[in-house]
Partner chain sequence: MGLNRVSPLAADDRETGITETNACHVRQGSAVKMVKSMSHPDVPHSAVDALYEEADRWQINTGGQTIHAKRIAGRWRTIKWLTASVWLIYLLGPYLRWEGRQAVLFDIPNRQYHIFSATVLPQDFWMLSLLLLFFAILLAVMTALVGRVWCGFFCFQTVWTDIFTWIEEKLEGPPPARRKLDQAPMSLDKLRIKAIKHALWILIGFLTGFSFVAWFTDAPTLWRAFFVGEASGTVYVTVALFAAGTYILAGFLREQTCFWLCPYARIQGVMLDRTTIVPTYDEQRGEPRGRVKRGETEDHRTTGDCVDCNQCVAVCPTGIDIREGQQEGCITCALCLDACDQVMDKVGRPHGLIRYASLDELEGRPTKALLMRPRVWVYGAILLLALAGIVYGFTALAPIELKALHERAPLFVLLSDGSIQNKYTLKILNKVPEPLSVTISVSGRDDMTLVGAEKPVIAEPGGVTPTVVFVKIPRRSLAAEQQPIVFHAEATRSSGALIETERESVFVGPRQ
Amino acid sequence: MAENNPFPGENNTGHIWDDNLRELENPPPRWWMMGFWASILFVVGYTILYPSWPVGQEPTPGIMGWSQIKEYEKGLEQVAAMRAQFEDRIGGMTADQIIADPGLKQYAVASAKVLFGDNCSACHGSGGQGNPGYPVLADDDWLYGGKTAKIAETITGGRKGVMTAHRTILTEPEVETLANWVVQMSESAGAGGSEEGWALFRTKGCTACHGQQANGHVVDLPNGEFVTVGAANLTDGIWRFEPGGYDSAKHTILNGVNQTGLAETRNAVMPVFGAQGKLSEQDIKKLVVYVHELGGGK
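In the form predicted alone, the chain whose sequence appeared above, alone:
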């Protein structure tokens, strides 16, 4: 085809398409060849310096002895060194003292966010908003108290709510009256409630747990504090077991909470985190600060 080449003197192969598209035989540019050989040298050097070729179950180690595990461990050491200045101080402080120190509080909250996600968010939600059937931690409604000491007690020892099933104690009309009364109390913030409902509430032993005012406080102390056994406040419009309302109240009255051998009973159990090394004392202290600062701590 060379004799028919319409581009004489050009360094092409003679393969021509559409009159002017042809295959040339020019050598690659010098810069391209330099990059090509440099890449080969880089690969050879890399395989000598770093782990590269698989040999059995392990790669060749490389003369520098580098590995991802060593890099990871080095990073952990750096993080631990940065945290030590805060962790050492937190170790000798109470949760209230940590909260009073803006810098330590910020560190504790940031550090405990992962702890909360790993141990608490499955039930209480990623932001403490409470998944269905579990308590909200971001409001100021506390069954066992929202002060740091009570929060620490709850996390460390867990909680197990108890309420007697009244299906064999109350008649059907009494159950209906009490369920309606609970709804009335919830809707009126404790200002309402029928006299018949109040009478049943006081004569059937409900005050022992829910308090004389049905607010969940067994004893109001002169200093403004109270003793609580974890009974719900029936006057605040917040329902422990959703969706709330008459049917929910009736179900709880009939079947109670955590009643052995009763399939319909309400389940309300929080696991223990302080035993068997689930969480260290330091981790619990940081979680107390985190939960307190979600918005409902007192």
Second form
Amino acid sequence: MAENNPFPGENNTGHIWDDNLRELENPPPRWWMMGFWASILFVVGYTILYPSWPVGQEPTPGIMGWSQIKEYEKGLEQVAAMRAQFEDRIGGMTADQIIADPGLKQYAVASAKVLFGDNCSACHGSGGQGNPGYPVLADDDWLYGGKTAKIAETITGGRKGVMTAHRTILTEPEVETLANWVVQMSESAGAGGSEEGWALFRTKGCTACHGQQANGHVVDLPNGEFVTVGAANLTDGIWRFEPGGYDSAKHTILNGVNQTGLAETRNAVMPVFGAQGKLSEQDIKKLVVYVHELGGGK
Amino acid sequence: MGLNRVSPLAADDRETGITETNACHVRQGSAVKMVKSMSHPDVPHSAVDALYEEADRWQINTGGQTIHAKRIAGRWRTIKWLTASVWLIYLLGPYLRWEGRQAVLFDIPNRQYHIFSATVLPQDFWMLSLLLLFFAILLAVMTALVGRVWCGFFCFQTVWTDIFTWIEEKLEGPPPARRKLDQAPMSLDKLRIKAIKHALWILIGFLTGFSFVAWFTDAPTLWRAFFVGEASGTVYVTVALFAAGTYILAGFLREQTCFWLCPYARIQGVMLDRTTIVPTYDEQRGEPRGRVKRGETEDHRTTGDCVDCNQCVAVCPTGIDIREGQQEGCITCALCLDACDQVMDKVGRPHGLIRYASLDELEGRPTKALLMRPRVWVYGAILLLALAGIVYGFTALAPIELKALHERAPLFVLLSDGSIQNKYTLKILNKVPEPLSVTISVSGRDDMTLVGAEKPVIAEPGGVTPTVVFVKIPRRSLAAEQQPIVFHAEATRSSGALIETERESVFVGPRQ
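Moving from the form predicted alone to the form predicted together with the partner chain:
Next comes the full complex, and the chain you just saw is listed first.
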């Protein structure tokens, strides 16, 4: 064909139909072809270096030994290394010392936010705002004390509140008088409780837990500290069991807290977090800082 | 049956030897040989052959042919050097010092952008969008009015190619010598010339890449670090990529970049209209083109002003023929204007056979003055607005910024003393280059207590410092669910200057 090409010198392929209808050849530019071959070479190189061809169960591993999981683990190591400088310093400090250092406090709070979300927020809410039956952590009303040592004790060992059910101990009018008295106390910040209420409160054994002043302090120590057994402070506006008010108070007085064999009793149990490796000492320390800084730490 | 028809233009091309120049649309040595062939009963041969005549003109230079453009002095050439010198700012800018540091420094690791005494942080980046808007509109308006001036006079591809070919000319000589050298077998002399050329190109590529990096880090330090091997891997890779890119794009791809790679060329191409002033061949005046014939007086000549000398093609850096009209390959560099005017001088005809003109002007339509076109005013207004925004942004750069994030879970808590407490995370952004001791206060009500702001907050320069504060208001004095409050931040600079800022927020209490 080529030797009989009637159009010599033209860029035709030699395919000619109907005398003069012919196929011309216009190849892509050289730089384009170079790019094309280079990209094929790249693929060859890439599949040698990196995991690629699906052979059997696992793809060919590639001579670089790279894998996504290794990259992920390397990332985790980097994060751990970044945290280590803070974790090391926190390790030798008390929660109060951490709170006194703005940088460390910021780290502890940021780090414990995740711990709080995983372990605490189911009951206490994502921001410590509490839930019905579960105390608010962002206020300054603490059943067992709001100092870091007490918070640490609570998280580590858990808590279980106890209050006797008074349905068989008190008469109906007595319960009503006391419930009314609790509401009056709450609304007046401890100043407006009725005489009958006070009288019942003092004679029916309530002071043993709620204290002489009804503020939850069983014993006030000379150094300003006090002893508590976890009974509620009845002299502020904060209710231990929502929604608060007369009916709520009456229910608590009648059925108590954590009374076995009584279906209507109040539940007030905080699980143990310090045992069985649930939370490390370091984690608890960071959580203490977090809870203390939620808004009401003492 | 008419034998294979040859278009007069194609024939002309061959006769005038246009293939000896670098017209990109005509392949060298590709003259169609006309052969008498057997007739076909149905299709006239002429119809088919006409297709292949055209095919000859479809041929475009896709890089197989190096454009060796002739360099001549002239008015536009001078203007081109002047506009190209804008890029000296790019090369020398990083060495400018200001107040003890690099005058313009885009410090990405620290997220700070120093422009003389101003420090711009990522928070101020709304100004960047205005800047981009400004340049986008500027490109549009310039293109609409005077065509691809960016391409022809300012674009780095054009400028760097210009420099590269200038070096090539200095080393290898004018275009015929260059073509001859390209075709000559390899010799020691050729190797020496080529080696020097490529070394210089790579050196320029290196300087280009280095200057780029120098805008992002302290330039004098970078020079030292780069050569003792202490610069970061990113620096070496960036410089290498830029050097390679410059070497390949300006050394080899050249006009191919404008033809096939650059999106702006296409975008700008569609922005032209009938009123756009671009380098144009005056067909009315020039055609029919023809050489000056001996013995023919100017008064009695049968040809137009174009003497078909092909100088406009010879000087074209993209290798096109401007006489074919405005086309995508034309970067409007105006070098053909210089070439044509010089020839017109020699043959004693007036300048401007190729000149900056609009299609309307050439076709004798009325042309509108610049300021009579609505487009100029609309574009101008957008430009002015963007510019005003940037100027405002720079004059109103606050030294500190305060943000108040109100805690949402819980929105508020009741405290044992009967007050309502709200929690706020305040974020203090310090834009001055020194640590500030920021005092926080709150206003809006008399019965508020601010907790957590007893000590001033130390705000590190160039960053955001968060701090948590609590605001308490007695429950009984709350008359509405929400109260507007204002946080204030105050600091004194080491110079004694007082810096203040404030932020409105809200105090939330129980539903009333």
